[in-house]
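We begin with a single chain expressed as structure tokens, specifically the form predicted alone.
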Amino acid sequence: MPTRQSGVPTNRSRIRRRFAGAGLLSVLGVTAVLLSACSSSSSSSPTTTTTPSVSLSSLEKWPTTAVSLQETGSSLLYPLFNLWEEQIHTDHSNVTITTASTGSGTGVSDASNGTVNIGASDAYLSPGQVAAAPGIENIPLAISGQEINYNVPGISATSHLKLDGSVLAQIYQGTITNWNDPKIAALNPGVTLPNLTIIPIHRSDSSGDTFLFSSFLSDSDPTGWTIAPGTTISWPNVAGEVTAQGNGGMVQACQKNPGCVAYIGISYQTEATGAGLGYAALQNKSGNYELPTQATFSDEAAGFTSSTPASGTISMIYGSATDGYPIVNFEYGIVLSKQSSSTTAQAIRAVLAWAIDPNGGNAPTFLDQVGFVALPTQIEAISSKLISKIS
């Protein structure tokens, strides 16, 4: 069977129990993705229907000799990639994929410098990262989202507090410090909020989840939150704040700190709920409060499909969908288009093509286990063309 980093489960049932603690500290820095990059990528020329398509079947040609691949990065994508890896090795025993949950920043860095074959990231590549690694591609693999979790004694985990970007920005800046603050109470009429200090938790590693959350704060409250989005940012100093590594670390830290609020990837919802954490109904751009579900992820992403450029680089944060959840993103495979050998390139093409195939890795069999959503057909075509560049 394939090898994974120490302590990683080797079968599907154990993956769901064990990945919560798998985050590792990122040791390689990544250039912060600036808000201006987000704006420029969103306004890039959209893909047109005249763009020639690349069939998945032409890419899903598996090598016949033994190939070992290395994947690392996003802790949000990590549970799904483990499901993919197990199925791939079952179907193609000569293909071995070693996976690691190290944070999106390390995934981008390691893929860019050729340390690994596939990096995983919740954040798209910035122009600076592309310039620094010629031939680097960010390939959409699936659609995910991020929930806002909390540990508030007396509030049932099934009673979803309403929160918005302005309140969260003030919490993470230390200007709202208590759960019974009038601004939180105004969003939750009829709810008895405790006199309890809020403990904001943020990632200590270079994280795509931090990019997503800071992008949401910037987009939903541009005058109140002025820190540019990035995989690492200069967080305001807040009394009692806590840092954690990886999404699993965020779950554990929030469980241990009553009063906490944390941003955690959707693939950890089962673990977060099992730890007694609630998750918020988040206000979208239309003013509606939505829960993080596959349906609300689909609604939000649909509004961006036609404007996604051929590079696959786009922010899907705080869109205009009436029923959309406002923190939605592509999970990206970060890959150099030029690989060390033709056999390695063939294996990577096959792995990624299978991953986005609605009859393969993008099937509900896999995505439903982590709360992800399949790529729309138009995005599948974009990803297929990017995959076809790998040689």
Contents of the next structure:
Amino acid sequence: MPTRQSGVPTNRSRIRRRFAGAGLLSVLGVTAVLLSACSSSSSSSPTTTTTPSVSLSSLEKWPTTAVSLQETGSSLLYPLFNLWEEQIHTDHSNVTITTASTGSGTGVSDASNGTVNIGASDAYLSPGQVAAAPGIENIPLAISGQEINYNVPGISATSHLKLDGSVLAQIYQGTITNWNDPKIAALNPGVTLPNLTIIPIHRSDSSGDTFLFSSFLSDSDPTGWTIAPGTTISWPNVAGEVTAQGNGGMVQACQKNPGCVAYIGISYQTEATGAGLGYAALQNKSGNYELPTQATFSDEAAGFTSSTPASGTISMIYGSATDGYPIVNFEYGIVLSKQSSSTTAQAIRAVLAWAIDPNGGNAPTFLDQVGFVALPTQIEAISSKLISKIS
Amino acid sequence: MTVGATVSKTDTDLPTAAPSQSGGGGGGPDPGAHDPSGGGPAGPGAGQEKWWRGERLGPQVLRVVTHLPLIVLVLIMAALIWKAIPAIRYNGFGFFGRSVWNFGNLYAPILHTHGVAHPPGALYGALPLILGTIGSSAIAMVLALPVGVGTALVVVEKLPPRLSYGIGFCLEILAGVPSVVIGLWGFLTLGPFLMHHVATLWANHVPDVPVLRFFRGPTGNGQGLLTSGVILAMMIVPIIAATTRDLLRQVPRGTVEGAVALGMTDAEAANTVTIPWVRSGVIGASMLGLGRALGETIAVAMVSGVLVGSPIRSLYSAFSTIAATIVSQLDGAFTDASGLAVATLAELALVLLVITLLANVGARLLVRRVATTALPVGRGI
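The structure above corresponds to the form predicted alone; please give the structure of the form predicted together with its partner chain next.
Full complex below, order starting with the chain above.
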């Protein structure tokens, strides 16, 4: 515990420095977010008055007695939740949240059976899970994405290799086994690729990142990748394949295995880059190669905003946005709408409402540190309705 | 031993033992007061003493207590079988021949086959897990047996008492190191060292022919069968060495000295006198160690790479054992709303239980055979 708490500030300052360095990029990203937020709020304000919407301020009623909440799940959301937890505890010292990075599968199962108050997941609930745990909600908390990392000696971290779903599917099926394969070279004219065996790395725990990545493979190459997406999938057998636990484990495994390919959540970009891993420009549905940035994330998410149902359950993989990055998702808080005590319910409502508040947890000061994007106003309204059901 | 004999004789009394225990417990002081041998003046204290030391009740309580291990074992088995029934019906016998671990599509509607609810595409096979469990334990035994027995021989026969005491102390400390600590050390230090500096000595020079191919190939990042075997060996060595040391101390000195007096070298004396004397005990200790290796969970989960559903390609590739699979997959399995994934883990646990039981029974048979045929002293002289 002490290591985590002492680790967060240094991590944060490191991230800050990094973003200060990449100033233009983040400023652009933030402006894009703010612009989209402004435009959508002005356009959607009439709808919020017509439909009975729930205001965030009505939900952000902090309990006055001491409450401690538990959160487990997604290692992708974990760094952000830590930042949130720290701020919440500073503002409301009677509310403590313990957080744990355990993988989305654990987040879903722990929240479903009531082991923890809040489960974090990159994957939305399946109909079976909803049926098995009546009253379970997946509440969008922020927009996140996933980068495809590689450790290829000779390719500098700043020159991003171009990859597409078909090539990645063949790598993870073992049909493309070397970095100098003509199919990779065809996507990267002018780049000298080494004669090096590719080591595909996948998660050993039940992971929302696996869900996102396998969704991308099956959406972008439906004929080449026939395995149904899931948090635990049956990976094809590939010689030399490596497994890792958690996003942190993926970074470490990829660092230790030159030639690796790994799918890693955007909140680990600083760690991954620090470990010498490069990340790829991925081909989207429009055929453009996009880097994982806040701007390309919000472009992608904007294409799905109007079609998001009231349950918040939607896949935002491989959308049709021209400049969108193809692996983008909502980070979900998985919460049972029936809680054991009204104080706990009140605390959960306040925490989640604050988390999605553009002046609270969804403010750029938090999201920029992990590369996430704030929820558009329409999604914020969907989330607040879901939060208001917690009692 | 005597307790065991009592149990087998009074087996049929068990059903009556439980009610009479509760009855006796309730009326404890009463029969005590009426019992002439109780000694009236002693009062309630004497009645209390009678209650547990008395002729009638003590053995009955003891009988129930001695049956507890059996009852617990049966309950565990029954619960596992009950939980595993859907998986046993769905997976069939193919479970033992397939190399696949597929939860199926958890986002699609749940289907029913043979009356078992399951996600479409769910398919499980335990072959690599069973092979991984037996393989890693076998590597551990091959490494630990000579090292453990050799250590004990040197400690008892060769070292001065003070040094021997020191090494014995270290062995006991090593036996007490929590497996998670050994696992972490294996993950951070031993695994990378083995794969980068030791296995590389031969991995690329082994000929590419059917059996030897298993010892060939890229040595990976430190997680794999070899590392797991070495880690497990480290956990077994203290068990074998400490037991063997205690056994060796009981070998009559006169016999060993006699062998040496006949002109035998130390090695010959050890081979013909000392080792046969302790053989059945060493086999027993080894099987104790094997039992530990088969069921070891967390250390293996840390250094195996937990690769479920893929065949084991080489000595260096990531793999998984039954125990490591259960601990790493349980959380994910609960996301399968049909319950098949959890049932399959219960079936795996059942398989592990059966393997461990077989190893234990095998050890008993082996000990009995060796103990009855081997002459304790002077074999081959």
